Structures are given as C-alpha cells and as structure tokens.
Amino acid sequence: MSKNSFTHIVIGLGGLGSAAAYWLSRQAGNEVLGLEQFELGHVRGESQDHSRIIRLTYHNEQYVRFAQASYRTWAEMEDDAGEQVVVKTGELNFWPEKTTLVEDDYNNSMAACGVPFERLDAVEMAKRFPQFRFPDDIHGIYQPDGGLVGAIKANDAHRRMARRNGATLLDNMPVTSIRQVNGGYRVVAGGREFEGEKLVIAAGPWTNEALKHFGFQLPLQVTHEQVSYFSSPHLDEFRPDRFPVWIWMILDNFYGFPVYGAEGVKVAKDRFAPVDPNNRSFEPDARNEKEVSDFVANHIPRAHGPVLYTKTCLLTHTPDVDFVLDKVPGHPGVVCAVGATHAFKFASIIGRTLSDLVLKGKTEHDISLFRFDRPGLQPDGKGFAIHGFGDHPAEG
C-alpha cells in the first residue's frame, strides 16, 4: 500500500475503534485508515470474546436512552452486514437484600424511558427459570430485551465492512509519534509515516499512551479480569432460547451467559486487580476461578461441571465509571473514547458517535456525562470509588 495521506485515522481497532472505522467508512470510504498495534482480533485487550451482555437496565435515564439507541444502531449494522450479532435472551438481575447499588434508580430510569420490566419474587423466578437456586429473600428484575452481543462476530463484521467501504486497516502498527503538521496530524506507526486531518483514539488500556502525544492524561485504572466456561452435562438447558443473561446486582458482582460461541456456560466475578497492560500475566487467578465455580455449584447447579477454560482480559476504568466520549481538549480534530468497563453493548453507537463528532462536530445523542471536563475526571474530582469503581457492573 503506497497511500499515506488520509482524512481520518483511527488509532486502535478493538471493539470501539473497529466500529468507528466502519461508521466513518460509510461516508469517507478510502479516506479512512485504521491502525492496530497488535494483530487484528488479538486477545491482549478488552473486547475479544464470544459474548458481552447488552441491556437496558441502567441507573439513569441518559444511559437507558443511549442503550435504546444502541439497539437501533446494532440493528442497522446487522442489516448492512447481513449477519446477526445481537441475541435477545432476556436479562434477569438478582437483587439481594444488602447491595451496594440502588435498585430504585434502575427501575425508575427504565420506567421513565418506557422500558418494560417485571419484578419476580423467589417463587416466580423458580417457576420461570428453574436453572437458578436462590433463597427466598432474593428477588429479580426481568427485562425481556436483554441479551448478548457476539463480540468476536461484531468486531469482525465492523472491520470487514469498513474494508468493503474502502477503508485501510493495518495491524502490527504501534504508534510511536503523533505531531501536528499543517493543520492536521502526522502519525508514525510501525516505522511508517501517515498524515491525517482528523484522529480517533480508541486505544482502550493504552489510551494514555496515545494521549501523551497531546500532553494530556486521563485518570484511568486498568484491571486484569477473567471469565470461565463450564462444561456442564446439561448444556441444552442453558441455550439462549432457554436461559437468560443475568447479573448479581452488587459490587464485586457475579454475572453470566447462556451457551454461545463455546460449548460451556460462561460465568465471571469481577476481580478489580490493577495491572500494567504491557506487563501482565495471562494466567487465570485460581482464587477467582474457585469463587466462580462455588457460586455456580451453589446457585446454578446443573450448569456446574469441569472448567472448559478460563480466559483473561483487561478492563479500563474511569473514576466515576462513566465513558469518555469527547473531543480532546485543545485539539478539536481529535476525538477519544474510553469504555469504562461496560461499553461493548454500546460499541456500534459509540463508533457512530465518534464518526459524527469527527464529520459533523456534534451528535444527536446526549453525551454530556462523557465529557473530558466533567468533575469526575478532574484532579480535584471525587476520585475512584470503593475498589476504584462505582455504579455499573462489568459484564464481559
């Protein structure tokens, strides 16, 4: 490839960057360049697994409305790709008597946005979802539109369609320099020089490595997480048409999925173990794996069986657990997104919003919570919450 000058350059081609490259390519075609520091589809980051939860159950109206827009955007993307990536299974959230979250915030926000949901007591949950075993003091909130996004499929589809539209996507191209030149930017990556008028930064755990070229840093914390797949002898009871995605609604939460992409029931527990993304182990944490196994044995007994495999990943946290989705201060031609541990369900709408910010300078969606200048990202802001994290369960 001899072309080295583009209108738009996307740095990072994980879940959010691949989506941004796709949505930009729908209008800008071959004027889009995507750069990935590792191989495409690598497993060093945040978004490369079979499934991520998609849901409308959020604690404020702004997130619920953005989630509603996300479903519409995924549907448009699926229509363009000719491929299904969103699978609705229903979502069941378990609310224990003692929790760090505020249930009314979730229920009131859904009600205000017209999202249907049901409150289920222990008897009704046992009748409708006999796979679970919980004591009588646990109740559930069931939302029928919840489900999963096929993360690997979605990432592949975004990149495939971006290339179909003329975009150039290059892997094994770590960025070593970004400089302002002639009203645009010169990017050195993989030993090559590229010039672009506008930049999109979607670098996940490596966001600050990209932002340092602009003399800017965000208060981010990267953690080492993991998920386990259980090889149950009763897998047919846990297929997407019979078993919902679910979340135990408390900090350090458990969450899980039906069988999808691998012949196992996927369950995880947040770890919140800070790590350097450039120097981290890919070995699972045995204690976390045992806690997950014990939870499954006690509460989803027919899903329990040998661990098919446990897979590690990274999550990137902001202090207030809200996304970053904004222009970089002082650089109106550069936009940046940070997923704050719970973004994959929004990947396509975030990519579309990044595209809108680059092409139009604005978006139709309310992204005021996600600004660079919000109090939670400032030096005198509230800092990281308990364990560093606040109101959102992770859901990978």
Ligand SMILES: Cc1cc2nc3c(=O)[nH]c(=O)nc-3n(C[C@H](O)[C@H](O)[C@H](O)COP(=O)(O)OP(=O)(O)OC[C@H]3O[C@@H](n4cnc5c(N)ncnc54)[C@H](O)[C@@H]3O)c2cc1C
Contents of the next structure:
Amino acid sequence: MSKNSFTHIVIGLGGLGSAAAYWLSRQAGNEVLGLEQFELGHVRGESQDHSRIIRLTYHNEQYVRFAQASYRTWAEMEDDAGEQVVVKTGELNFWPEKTTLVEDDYNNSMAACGVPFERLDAVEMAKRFPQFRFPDDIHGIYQPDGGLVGAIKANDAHRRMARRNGATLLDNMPVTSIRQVNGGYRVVAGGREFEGEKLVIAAGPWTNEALKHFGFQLPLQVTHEQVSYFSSPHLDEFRPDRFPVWIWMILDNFYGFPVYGAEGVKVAKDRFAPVDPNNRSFEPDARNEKEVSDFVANHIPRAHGPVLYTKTCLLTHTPDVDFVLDKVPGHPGVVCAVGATHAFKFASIIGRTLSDLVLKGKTEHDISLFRFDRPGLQPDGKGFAIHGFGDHPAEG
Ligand SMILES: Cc1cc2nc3c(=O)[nH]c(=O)nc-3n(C[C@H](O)[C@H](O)[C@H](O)COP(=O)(O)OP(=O)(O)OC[C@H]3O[C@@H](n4cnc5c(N)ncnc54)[C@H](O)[C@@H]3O)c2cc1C
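Provide the structure of the form predicted together with this ligand, given the form predicted alone shown above.
And the full complex, kicking off with our chain again.
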C-alpha cells in the first residue's frame, strides 16, 4: 500500500517548491512528499524556460548577500547533481540618463558586500561588447559574476535528486483542502488524503488559493509576461562566452540573454498585464513582441531576425516587490515562499531556507525583509500600483 503519511509535504513543484523538496530530502529522505497540481515541468506557471538571470546587482545589501548565498547553494547542488546549471556570462546593466532607479543604491550595496564591478562609458562598452548599439549618453555597469541559471535543467535536477534521496513527488495532484489535525495537517489532493506534520507552500501564482485554507490572504497580483527568441545568421556572436546577460535599468525594463537552450537570442520586456492564473491565454501579445523586436533591431542589430518563438508565462507580484519567505502566521509548522517577480536566481537558497525553517525553525540568513508581517503586506500598507510600484526592476 502506498504511503500516505509524511513528515513534510511540499505544495507546488515549480522552481521554488522543487528546490525545497530537494533540500528537505537531503535530510529527511522518504519523509518528504511533493504535490504538483499539473504535470511536472508544465509551462502554466513561472519557472519553466531555458534561462533566468542570476545577478549580484541588487539595490540593497540584504539582497546582495542573499544572492551571494544563492551562488553557494547552486554550487553545492551542482556538485551533487554532477551537472552545471549556473553559467557565468558576465552581466551588463545599461543606465540611461532618465530612470527612476537609483544607481548609487546598486553600486553602494555591491561595494559594501565586496562585489567587484566596473563602470563602462559608451566608448569602452562599444569596444568590449560590439554587439550593442547605444547612444553616447548611456553608461554601463559590468559585473563579471552575473549570468544565467538553466531553469528547466535546474528544476529537473532538483526533482531528480529529491527522488533519488527517497522523496515521493506526485504530479496531477491539485491540493484542494488542508485541515489541521492532531498537531499536523490533513491534505487532500487528487482524491487522495495525506497527513503531514509540516507544510511548505510554494504555489506561485496560486499562493492565495493555498493560503485560504489557513484563513489568510496576501496582497498579490499575477501578470501575464512573455519572452521572445530571435533567430539570426550571426548566433555565434551571441553565445555565452561572448555575450553577457543584460538589463536596461528602468522599471518595465528590457532584458536579455545569450543563446542558451534554444537557437535564438532571448529578449523580453515586462508587460505587467494582470491576469487570472486559472483562465489566461497562452497567446503572445503582438504589441509587446513588436516592441521587443524593434528594440533588438535598433540596439542589438546582428541578433535581429525572425522571432523563433515567444513564450508566455505568469509572474506573481507583491506590492513592495520583496519576496515572502516566512512561517505562516499562527502556523509555525507551515512555511511559504512567494517569488515576487525575481526569485529564480534565488531558488536554490530559498529552497534551502524553506528546508531550514521547517527542519530547524530558523535560518542563518537575514530574511527580515520577507516577513508576512512587514508593513508592505498589510491591508493598510501602501497597496498595489502595478507598473512603477517598486524601487527595483523585475527581470520578468
Ligand atoms: C518571463 C519571466 C522572466 C523572469 N526572469 C527572471 C530572471 O531573469 N531571474 C530571476 O531570478 N527570476 C525571473 N523570473 C521570476 C522567477 O521565474 C519566479 O520568481 C520563480 O520562477 C517563481 O517560482 P515559483 O516556484 O514560486 O512559481 P511556479 O514555478 O509557478 O510554481 C508554483 C507551482 O505550484 C503549483 N501549485 C499551485 N497551487 C497548487 C496546488 N493547490 N496543488 C498543487 N500544486 C500547486 C503550480 O502548478 C506550480 O507548478 C521571471 C519570471 C518570468 C515569468
């Protein structure tokens, strides 16, 4: 008879939940159950594309240090997996003269955390990265550790290793009920009942559907985003050893990647189009695709060519763009993570932290920004104004 009782149950096996299941399984082995409402590796959520940017360029020290820790946990995970998921390409951030972002916040935070970076003027940028064409009033900040995480690869590896460690991961098992029983929780999923002492909620765009079982809701908004892959006869100039990840440093920004996973240069621009995750289109938005195509034609001309494909996905926003990573109030045995638009690079350290919170009740990392009870998440907080709502850009 199959096992129905586990010490730990992870709800949601996207980027963050798969990482949590892996880190939990390193200590708790077959006492870990992961439940995913769709098939493993589905494309309806936030985490399933070839690449996500990883970077140390953040606007405050807490994020920079958390990103440094994430590089370390990715490396530990890569050792265990015997495969590389982080590819350092260098990161080039373009600072136009007009932006609401504060460059000093980024540079000072990196300096305080010992992160090396260089300021490049237009001439130096053109010399080092001739693939880009920009006017002279733009300068760049180059950070050599930036790069990409192979997201699909990382998700697969996390789940594969969790299973290798004894975890049970079940797909097509939507969690429809969670009740507190005997000091633990009874979870109904896909017509089966499971018992767990501790729960991890990593439900991405469906977080509030999961939290409603605890009488709790967060001020989240879900948006429909997309990325486009451009084919070009010059793809060799855009391989990871020659072309960095890059971000245009304004809100609703453009950002892009070298050729990785698909034979195309990947470029995107935030849309911030609110959507119901249960009733959304998978059709790309033609206007966004054209804006991105025009940007590539003007600024990365040799990458420009026909769109190979445009892939849509969802993004979950908190009002202050900071993650949620905490115990659910009133439920010390339940932890929850929300990626707040920029978490894939942190999937490893978030997975590790969720595991530590569940196993030890604490973490060595400063996660005070990500608390449930911070002002930005309270009903009387500043509220939601998607598009221009935070002081740092989302990549997605
Ligand atoms: C276009 C785009 C570009 C991005 N670029 C970057 C980037 O460059 N760098 C970066 O760091 N981040 C980036 N992000 C953000 C990052 O991808 C997300 O923050 C991260 O993937 C969130 O992962 P998640 O596990 O929370 O969500 P998801 O991957 O959506 O996983 C949640 C999972 O929970 C499952 N689930 C939900 N409810 C239930 C239930 N009741 N029962 C069972 N299962 C359930 C869902 O089916 C889903 O599989 C980008 C996002 C997008 C969309």
